[in-house]
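Below, in structure tokens: the form predicted alone, a single chain.
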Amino acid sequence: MRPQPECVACILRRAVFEAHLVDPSKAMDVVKGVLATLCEKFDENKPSIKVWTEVHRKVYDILGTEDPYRKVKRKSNDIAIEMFPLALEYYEKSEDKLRAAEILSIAGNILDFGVSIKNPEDFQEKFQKILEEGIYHDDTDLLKKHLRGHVVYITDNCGEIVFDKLLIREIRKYVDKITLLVRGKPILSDATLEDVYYVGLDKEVDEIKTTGIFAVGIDMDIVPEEIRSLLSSADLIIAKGMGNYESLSETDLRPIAYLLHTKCDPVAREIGVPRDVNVVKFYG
């Protein structure tokens, strides 16, 4: 996916949000750094994630931190763990358990600080609303046809990974092996290996790999060869969230299913759906 005009305002808002998480006195320096980076790097012909990665690298350098979201990530994990019994009850009462697990997993996708919500507590109010909305674009039947062999499951946000447990348990019924792929280094509110162990997601899968890099989404140009091989050989890739969609939608990785909530107009347009809807989009 390529950058769109609306993305500039969005990335500036997120950068200011990050500054306020760490040191509000540096907010102006952050804005100046982001503007300078955008003037140098913003290019409608360059994959969007490459631009966003450079922007966040600059912001983190100015703030002097490797993880501005560390506290809210832990809090979102804790809130999701607290809410998990409600999710489990919804799942167990559902007749179509695969779709129930998908919508629960997508509901967790709104735990995206600086975009969907400002603090973890907001999630509790939105969770039920997402479940009631259901799946707007639903390629579940196509996804189900490809549930076999080795599935690579690419995570997204902290908190969200708690609800991924139910979808992974459901996938387990159909496949031989599940590999979890998480961010190699902290970026945004995305889950890292530390978070996976914290919420117990490691117990649900056969193996865990990290991208090994600092990047928004999965930058196939710079991930280790091991990860490129893992993704290209999978019988199915399940990718959570917009960052993974932005980074992988221009690759030839197939079959792949994206599960996300459309939190911005550019991603919604690319997929061909409205903003603020729940999506299971399959490419075979």
Given for the second form:
2 protein chains.
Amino acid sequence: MRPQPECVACILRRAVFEAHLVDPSKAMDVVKGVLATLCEKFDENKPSIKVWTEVHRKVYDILGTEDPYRKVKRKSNDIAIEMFPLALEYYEKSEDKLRAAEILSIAGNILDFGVSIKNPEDFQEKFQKILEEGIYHDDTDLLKKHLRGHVVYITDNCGEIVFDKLLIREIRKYVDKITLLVRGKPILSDATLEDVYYVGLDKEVDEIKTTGIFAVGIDMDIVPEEIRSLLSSADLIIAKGMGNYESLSETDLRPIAYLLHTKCDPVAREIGVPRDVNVVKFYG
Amino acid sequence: MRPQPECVACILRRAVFEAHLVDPSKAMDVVKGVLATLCEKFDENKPSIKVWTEVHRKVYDILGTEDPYRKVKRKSNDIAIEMFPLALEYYEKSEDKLRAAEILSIAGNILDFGVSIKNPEDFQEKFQKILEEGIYHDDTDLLKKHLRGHVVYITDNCGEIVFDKLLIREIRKYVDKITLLVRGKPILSDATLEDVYYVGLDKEVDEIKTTGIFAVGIDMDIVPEEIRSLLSSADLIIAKGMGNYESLSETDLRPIAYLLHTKCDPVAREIGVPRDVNVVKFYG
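Could the form predicted together with a further copy of the same chain be shown next, to go alongside the form predicted alone?
The complete assembly is shown below, putting the previous chain first.
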């Protein structure tokens, strides 16, 4: 995916948010640093994640941190763990378990644990809403046809990874091997290896790999050869969230299924669905 | 007021909005133009309106228009005119007519006629909400003490100017002369002379002046000497909305009363109130 006009304001807002997580007094330096980076590197004809990665690198440098989201991520994981029994109950009561697990893992992508979700009551209310919304674009039947052999499951946010457990358990019924692929370095609120172990997601998969790099999504130009082969040889890739979509939509990796909530207009437009809907989008 | 970290994302979002009003296919050129302008001109140590004015000039140039908001402004005025009898009824039923007129004119600042307000039902619902919120910071008693002699009333948005009528009628009870000061050139959704005549606000005042210039708010460094004298000699200045606050908070013009809704964090912080509240702030 290429940068869209709306993205520039969004990345600046995100940069200010990151400054506030670490040291609000540095917010102006962060904004000026991001402006300079954007003026130098923004190019609507290059994959969007290239410049977003540069922007976050600049912000983290100015803030003098390797991970502005450290506390937020821990809190998200903790609250999601607390809510997990409710999700499990829903999953177990559902007849269509694959779709139930999909929507639970998309719900994990939407709900900001620790922000809008602070206790079980908040969770139940918002969660009910998401279930009622359902999957707006639903390629589950296509995805199901490709559930065999070796699946690579690419994670997204902290908190969300707790809910990924159920989808991974469901996928396990159909496939021989599941490899979890996580970010190599902390970026945004995305899960790293540390988070996978913290929430116990390691126990649900056969293998865990990290990209080894600092990047938004999966930057195929710079991941190690091992990761490129892993993705090229997979019988199916399941990619969670918008960062993975933004990066992998640039590649011809197939078959691939994106599970996400369209949190912004540019991604919604690219996929061809409205904003704020739940999507299971398959490319074969 | 000086630019704050959050302002940069906001101005970029606004620029994209302006492109969409005129020609969405130019949105990317607009974003790149704004980035270049910001990189060259953004300076947190200069009054914020200086750079915002430059940004809007650049956007209007790229879009090849003198007024991207022309249609939106007309629609706002038309819908506000349609809603006016409901406001008048509220004003006439109120015991504290000055505060009633103030809140009506602040409501005019909040309500996006033609966007969130499309018909009388929408208006009544949102309007009721605003009345219930009341005036969070209320210097009406101080303002009232200075209601004498010659008042200069500085307008803000289209639509809003229809509701300003009631406040101007109320002020008239106390003062000798009311001069209306409007933008000299179209900028944002702000009212110009054309709008004042269109909604009949000219009939409510003794005199109308325009700044003669293209600028966000009132840029005292570049308005004609006549406008500087007008403002310096006024017994009271009443300034509506955030653009006027952003610009005039840089000056020592006194006494001055700002009537606005805090639509963003930076302005709310500067005034020392929460975001999304109604404010009558007096500086004597």
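Residue numbers count along the first chain shown, from 1. Please read these numbers as outputs of a predicted model, since none were measured by experiment. Basically, rigid core = biggest C-alpha set you can superpose within 1.5 Å across the two forms.
Problem - Q128 C-alpha moves between these two forms by 2 Å or more, core aligned - result: Moves: yes, 2 Å or greater.
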